[in-house]
Structures are given as C-alpha cells and as structure tokens.
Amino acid sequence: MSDLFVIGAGLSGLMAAYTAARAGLRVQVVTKGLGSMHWAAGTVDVMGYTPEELSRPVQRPLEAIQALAHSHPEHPYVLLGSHQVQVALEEFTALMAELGLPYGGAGGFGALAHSTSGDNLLLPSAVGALRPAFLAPSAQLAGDMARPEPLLIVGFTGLRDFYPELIAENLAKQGFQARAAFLPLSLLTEQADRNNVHLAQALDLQARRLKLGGELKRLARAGERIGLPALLGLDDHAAALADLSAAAGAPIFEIPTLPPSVPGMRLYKALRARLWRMGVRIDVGLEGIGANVIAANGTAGRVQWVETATTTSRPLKHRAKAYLLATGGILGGGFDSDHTGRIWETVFDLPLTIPQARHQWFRPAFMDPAGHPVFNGGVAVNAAMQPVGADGQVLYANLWAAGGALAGADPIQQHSLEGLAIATGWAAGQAIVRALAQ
C-alpha cells in the first residue's frame, strides 16, 4: 500500500508526487493519458489575463493574484495566497535547474522575482502574436519581445506547422523589426515527411546541429537574434542549444509550434525521470478508473480504494493512505457529461460548481469576456486543497485535488494553466505530508 495515490500525470499530479516523495512518502501515480504538457508551450503561465481584462496582458502576475482576493475569492490562487504561489514557483525553478532544464523570467536567465514585482515575459507565438509567460525554458528567453534586437525567423522548406513569413509579418505589424528566411529541410533529415519530434531527435546529433549552425551564421545579419521552431534536441537539448548558439554567433530562441510540443515533452521526460529515480511508480494507460468511498453523516468520509480496469474481468484495487485527484477538468477528461445536461467528476463523483443544465454551460458570445461557466466551474476546495461541499465542509478526510479540476478559474482563458498546476500540486503535496505526519 502506498502513502499517496495520485490520479493524473499532468504537471499538478507530478508536482504533488515530487513534493510528497521528497518528504519520504511512498507515491504511486496512475493516468489514462499523458497530461497537457505534450500539448502546451513548455512555459509557465501564471496569470496572463485577469478575468476582468482579457484584452490587455497582465504585466505583474503576482500582483494580479493579490487583486483577485476582492473580485474572485474562490479562485485557487486566492485560497493559497500569492506567497505560497511564489514559493511553489521557486521550488519548481530550483527543481528544473537540478534536472538540467533551467527556467528563467523577465530580466534574464534565472530571474524569478523574489517579490511581487516580477514581470511577465512577452514571447512570440507560432503565428506571431505575443503571449505572456512568467517563466520560460532557457531556450525561449531570447525571444522576449522586451529585448531590442531585430528578429530573424528561420523555417525549413516543407516543414509543417511553422510559417516564418507569417510570424515575421505579424510581428512587423506590431512594430517589431522582423524578417523571415528558409533553409532546406535536408539539413535536418533525408526524409520529406517528418514532424517536430522527429527533427528534434535529429538535432540530438552534434554533426547535424553544427552544420545547421553554420547555415544560420550565413543567414544572420549583425545584431539579429534567430527564432527557430522548437526542435533543438529532445534528449540532448542543452548541448544542442549551446552548439547552435556558438556556431551561429547569435542569440537563438525557440518558438513553440502546434502539438505535439517538444518543450513540453522535455519537461515531462525530465520530471518523470526524476520521479522514477525517487522510487515513484507511474502507470500510464490505465482505463476505467473508479473509487469506493465511505460517506459519513456530519464528519468527513474516507476513500477506501481506487480501482482500474485490467485485461481480465476483475479490476485492480489500489489502496493508499491518501489520494490526490489531478485528472483535469472538462477539457482534460476529468469531467464527463450526457445529453440531459448533467456533468460529473469521473472518479469520485464529487459535486461540481458547473451548472447542471446545458443551456447554462455557455454564454451567447463565443469570446465572452466573462468566459463560460462550463470551463470556470469544477471541484470546490479549501485552502488545503481538499474537496468541500456546498457547506464548506471537507467531503473525504484522505482526499485532495489539484490542477484543472478545481473550481473558480478558467486557466485557458486566463493563461494560468501551468502556474495553477504547479502551485496547487505543490500545496496539495505539502498538505498531504502534514496530514500523514499527524
């Protein structure tokens, strides 16, 4: 029997598993899929837009979190407080530096703010829009649009999902000096139909990246920085970035492309490898997750076991002292619905704050500034990240929740997906360690 059983292997689940394992707990993680890291940009978006102002990016996200206390007291950030959010981000940054995948913030490498004055970066997207992010992998930092250097956006003929001319044109329309250029795909591969993951693996070979670096040096003008699709190595990324920057003689940065995300895959692989070395078991591809819970009148019940489907007719039961729900919300498969309008949480059938009528799920305007209730609702929790009922009482004494399943936030709309995952996963892990120590 494990001390902690984590359901979900996204950033929140893995951060909680790491926090608990570092404290000496025996941890098991099970998941149906691989989580959102394979689809996201690899950055840590803490608060890009507030619920009240979606047309103007947030400059200082930790200050914005403090302001949420008055307008959105149910927001997970408000439940934790900006200080705990900051501590969780510092823990994440220190961990990634240990793993050889360092993250940094505005002001240069490693500049995670130690006060509420930390600014967001503004990084170019795959279409040349500006996206706010509080932390980014070192390979994306030179793309911060606060820097003065002009940009050379380089693509490869025949490469899908990356269009340098579109990126440069849209950046130029926003007042930035940017131009586009192409190199032959044969620099990276002899095969015509390769995606970014295949090409990243190709650049794990030093000979290929040195050859590419020479071509980039030929293209670049004095003073330019070079933007490339995010494919600078998968398993040997740090060396790939260093070799290319040295060979090109210019700052190089990655621009995340359409999924699958190479920066996100690097993050997942690094976290999973660390957890494996810590003795954490991660089982991927487990279907049919359900649970047995014992309810109690007047006091919190307990989760007795969680079961997963097997190839036989008998499900596999998993018993633990504590359980963490980190399955995501409606977009992550943690919630399900039917034609009647009912929406439910799929493992423990926890009560949700989402309206139980289809006509109340969405507002009439697709881009409504207030967002949509179906994405803003979820599992209500207390400050310790334990699910609570409408009366605010804890439902199950040994159950916690983190990440996209939580009520009170729309992390996609607010550009806070990774920040919420890290902060709530870390906080849940800390709360579980304290609870099991009693």
Given for the second form:
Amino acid sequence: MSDLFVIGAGLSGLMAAYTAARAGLRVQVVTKGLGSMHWAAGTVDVMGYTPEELSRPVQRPLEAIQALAHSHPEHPYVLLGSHQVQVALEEFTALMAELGLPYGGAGGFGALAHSTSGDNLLLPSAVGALRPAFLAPSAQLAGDMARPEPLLIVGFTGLRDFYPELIAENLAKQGFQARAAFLPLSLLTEQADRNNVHLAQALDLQARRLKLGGELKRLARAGERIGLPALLGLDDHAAALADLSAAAGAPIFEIPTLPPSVPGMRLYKALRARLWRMGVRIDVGLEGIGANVIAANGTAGRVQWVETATTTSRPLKHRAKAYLLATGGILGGGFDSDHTGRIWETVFDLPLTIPQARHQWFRPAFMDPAGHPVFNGGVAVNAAMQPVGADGQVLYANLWAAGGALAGADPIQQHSLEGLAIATGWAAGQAIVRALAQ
Amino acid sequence: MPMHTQSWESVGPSLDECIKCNICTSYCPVAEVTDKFHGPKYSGPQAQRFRENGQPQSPDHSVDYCSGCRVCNEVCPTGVRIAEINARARAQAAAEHGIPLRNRLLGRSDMLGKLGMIAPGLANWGMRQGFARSIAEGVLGISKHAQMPTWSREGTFASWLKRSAPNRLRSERKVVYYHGCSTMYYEPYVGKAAMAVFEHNGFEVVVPEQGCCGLPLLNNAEFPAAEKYHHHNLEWLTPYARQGYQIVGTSTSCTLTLKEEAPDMLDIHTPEARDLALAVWDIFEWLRELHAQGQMKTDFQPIDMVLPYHPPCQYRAHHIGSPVMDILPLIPGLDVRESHARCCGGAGTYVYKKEKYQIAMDVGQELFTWVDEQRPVTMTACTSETCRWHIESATKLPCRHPIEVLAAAYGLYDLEKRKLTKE
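Which structure goes with the form predicted together with the partner chain, now that we have seen the form predicted on its own?
So here's everything in the complex, that chain up top.
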C-alpha cells in the first residue's frame, strides 16, 4: 500500500508526486497513457491573457494573478494566493536546474525572485504568432521577442509541419526583422519518414550537430539569432544546444513544433527519471475507472480504494492513505460526456461546475471573452486542493485534486495550463504531506 | 477471404479516438531503429482508413515489421488499440498474399515442441550446427544468428507430472495450472517451480488437458488455425472456470491470449470465452491477490543478489501493474531492480526471422545496456519465455522466470541447476 496514489502523469500529477516523495512518502502514479506534456510547447505559461483583456497578452503575470482576486474569486490561483504560486514556480525552476533542463524567464535563470523581471516572455510559435510564457527551457529563451537581434528561421526541406517562410513572414508583418532559409533534411538523417522525436535523437550524436552547426554558420549573417524547429537533441539536449550555438557562432533557439513536442517530452522524461530515482512507481496503461468510497454523511467521506481497468473485467484495486486526482479535464480524459450533455468526472464521479445540458456548454460566440462554461467548469476545491460540494464542505477526507480538472479557470483561453498544474500540484502535494503527518 | 479478417469489431470504435498526436510513433521501439516500419500511427489508425469497406488491397506492407509489443497501446493517451489494428492488418495481408512456410512453422510452437521431443539431443545439436542453420536461413528465412530454444533433455512437463503424481499435494483448496507449450517442451523446470509454489501455499494443482493458446499463430497471421486452438481450450478449460477454479499461468503471453487476444482478435465473444477470460490469472497477479488476503506464505530464505528484472511488453499489456515487483522484493536480501526498457526486441517469433533479427537486437539495446549497468550480476529475470531466451543470448547471462526465484526463496528449488531440491 502506498501513502499517496496519484491518478494522472501530467505536470500536476508529477509535481505532486515529487513534492510528496521528497517529503518521504511512498508514492505510486498511474496513467491511462502519456499526454499533456507531449502535446504542449514545454514552456510554463502562468497567465498569458486575462478574461478581461484578450486582445493583448499579459505583461506581468504574477501581478495579473493578484488582480484576479476581485474578478474571479473561484480561480485556483486566487484560492492559493499569488505568493504560493510564486513559491511553487520557484520549486519547479530549482528542480529543473537540478535535472539539467534549466528553465528561465525574461530576466534569465536562477532563483525565480532574482531571475525574471516578472515579465512574460513573448516567443514565436510555429506559425510566427507570439505566445506569452512566463518560464521557458533555456533552448527557447533566445527567441524572446523583447530581444533586439534580427531573426533567421531555418527549416529542413521535407520536414512536415515546419515552414520557416511562414514564420518569418508573419514575424515581419508584426514589425520584426526576420528571414527564412532551408537546409536539407539529410543533414539530420539518411532515413526516410522520421518524426520530430527521431530527428531529435539523431542530434544526440555529436558529429551530426557539429555538421549542422557548420551549415548554420554559413547561413547566418552577423548579429542574427537562429530559430530552429524544436528537435535539438532528446537525451543529450544540453550538450546539443551548446555544441550548435558554438559551431554556428550565433544564439540559437527552438520553436516548438506540432505534436509530438520534443521540449515537452524532455520535460516528462526528466521528471520521470527524478521520480524513478526516488522510488516512485509510474504505471503507464492503467486507467482509473472508478472508486469505492464511504459516502459523506454530515462529515467528510473516505476513499477506500481506486479501481483501474485490466484486460479482463476484474478491475485492479489500489489502496492508499491519500489519493490525488490529476486526470485533467475534457482533453486529458478526466471528464467524459454523452450525447445528452451529461458530463462527469471519470474516477470518483465528483460534482462538476459544468452545466449538465449540452446547449449550456457554449456561448454563441466562438471567441467570447467570457469563455465557455464547459471549459471554465470542473471540480471545485478549497484552498488545500480538496474537492468540495456545493456547500463548500470537503467531500472525502483523503482526496485531493490538481491541474486541468479544477473549476474556475480556463487554462487554454488564459494560457495558464502549466502554471496551474505546477501551483496546484505542488500545493496538493504539500497539503497531503501535512495531512499524513497528523 | 476468411470472415474474421474483415471484421474490425473490437478495434473499430477505438480508431475514432485517434487524435493523431504521434505519441505512439515517438515511443515505438521498432520505428526508432528502422524505417522499414513507418510507425504505429501510419500503419495503424491512418492506413486503417483504407482497409475498410472492401478495399481490395492492404495499403501498407510495412505493417509486417510491427513486432506487436504494444508500447503504442500503452502510451496512447486516448485508448486506441493500435497493436490490434496492426495484427488484423497483418492477417488481412496474409489472406491476400499467403503466409510463408517459415511463418507457418514458427506459428506452431506445439508441433515444433513435439517434433523436437522425439529426439531432443539430436534436435538441439542440429540447431547448433552452422551448416544446418545456414540452410534454414537460405531456404526458410530463419535467422542463423537467432538463438533457438533448447528442447528439454529431461522429458516433457507432462511426463514429469505423471512420474511425480503420487507426491502431489491433496487439498481442499485447488487451482488449475495452465503451463503452455514452452513449459511443456522446453522449460519443464518453470512448471515444476510453479507447482512447488502452489503446493507450498497449500493448493492442490489440477493440470487439465490444454492446448497451445494460439498466440504464435495470431502473431504469424494465421487466424483460422488460431481459432481452432482457442475453441479446443474453451472446450477443455471453461468447465473448470465455471466450477469456480482459478486458472493460473506462468507464461504472460499465453495468459494474455486467453484473457484478451484470442477472443478479441477472433471475435469470439461467447459466454464460454468470457467465463474463461475471467478465470485466467497470471501467476504473480494471483500471488499478489493471495498476499493481499494475508494467505501467501512468506517463510523465505534470504537470497543475497542483485536481480535485474524485465517486465515484458506482453506483461504490461495485462494492465495489472507490476505484480512481480509487489512480491519478489518481499524476499530478504534480494535486490530486485525493475527495467524500464520498452521491449527486449525478441517479440516472440520476430527475432527468428532473417529480415528482422538485426531490428530485434537494436530494439533490445536499451534493455541490454541497462542490464550491463547493473553488473556485477549473475542472472536476470523475465516473465515471458521467448524474451528470456532472447535476453540470455544477448546478455550471456542466465535469465530465470521470477517464479523460479520465488520457489528458490521457499527453499524448494535450485536456481542455478534449475531443479527442485527434492528431486
């Protein structure tokens, strides 16, 4: 039996698992499959847009979080308070520095308080739009559009879904000095039909990246920085980045590609390796399908066990002292729905703040600044990240929740997915450690 | 064309869950080392769109290079049954183009087992001869480098059962043992170790008539023959399931086939098949349950060694977590280390095929390197027989079934000599 049983291996689940395991708890993580980080850009978006101002990105996200207190009291950031969010982000940056995949902000690296100016980075996307992100892996930092250098965007002929001309043209339209160039894909591989991850693995070999670096040096004009698709090494990424920058003689940065996201996969693999070293078991392929609970009866109930699906109809029971729901929302598979508009949480059947009628899921305007109820709703929690009922009472004494499943935020619209995951995962982990110590 | 190759009943709905995220291709151990296989997404959900509705030709022949390890299913965030789609596509291609003699041979592990047991010494000797293997490679396409299993020199498991019948434990508590072909013809000692563990825990073991589970046939695209095998097992084993027996197996791939593969691939969703599937247990899954009820004996003798353990991909496909890692660490002194390698590369009969041997070795490198890092070690452990043989040949270290380790910890079994202490 473990102390903490985490359902979901996204950023919130792994952050909670790390927090609890570091405090000496025995932790087990199960996940239906791999997702979230593999789909995202590998950056830490804390608050990119506020519901009040969707046309302009947030400049200072931690201040924007403070402002939420009045307008969105139910937002998980508000429940935690901006100081807690900042502490969680500091824990994350310290962890990533230790793991050799350092994350920095607009002001650089190091302890968060000293490193970032408090400003969001503005990073070019794969179509040349600008994405606000608070923290990014070192490989993306030179892409910050606050920097003055002109940009050279380099793609590879035959590489799908990365078009340097499109990126450069869109950047130029926004007033930046940018141009595009192509290199042959054969610089990276002799094999046909490789995806981004395979190409990244090709650049784990030093000879290849030195060759590529030489070609980049030939292409770049003095003073330019070079943007490349995010495939600069997978397991030997830090060395790949250093070698390439040195050989090219110019600052190099990665532009996240369409999934699978190599920066996201690096993040997942780094966290996973750290958890393995702490003895945390991560079972991939185990899908939470239900739980046995002692129902609340005036006081909080208790979760007795969680069930995961097996190949037979004999579900597997998992018993632990504490349980963390980190299965995400609709995208992550934490919620499911049917054609009538009924929508439910898939493991504990927790109450959701989402309307149970399909016509109430969406507002008429696609880009409505108020967002859509179906994305804004979820599992309501208290300040300790414990799911609560409509009356605000804790439902189960040994259950916590974190990440995309939480109510009160629309992380896609607000560009806050990773910030929410890190802050609520860390906070839930801390709360669980405290609860089990009693 | 046989009917079942056109039916996509068990995989069809899951196909629509594919969001084209490519996570499967990113983790596929085969696509990583060769471009002969385009990866699970292309061969699976993508190509599948062209296989339906009576399309005349299977569009993607690279699917033949899928090893069937199921890593794609495991990492898929939305539950697409990619490996099953690929297995059915291989069967469809076989129906269109025919099945090579080699694959027909490799699919029949029971027949090969029986043939070799006519003169096991001679058969094993023949398998070691370079000229014989060169001929086998030239004529049949069986890789001359792949290590073949060795036929048992001590008779079959059944002959031992017969000899040792008077010594069997009689008890109110009974369990059915499914040994499979490898225990029968190649590794009877695995079966002996399992019997010893069952009996030590107070269970009388019933070993009813049973046949090959049919997995090698499914892997080699011979669905009609596999169907015949599965119907025999239903006939022989379902009555025990219905009497409330638990049917416990030592081969992870056999038990997976009885639980899921055969019914799903062959569309045999009868009450008989369901009752059998529900009664089948992997032996460590079963022991973990016994332990959870406080009924598993833990009178272990210490085993002081480091044991690298590889949970085969077939094992992970059971979705039962890692029961070996719930039980073996109970043995004092034993430092069990679980491998996180995706696949040993062997993938059943895959490694025996000339054109796939090198791929199998390249896929396994992740595991072999990890084992190397655990040295000094004297042996490794793995729950699947073909994986054990492949890991042994690549690492040059003996590879044991974890049940042999458990039997040894009970003091009932000699891990080195692979025999019962009272034999």
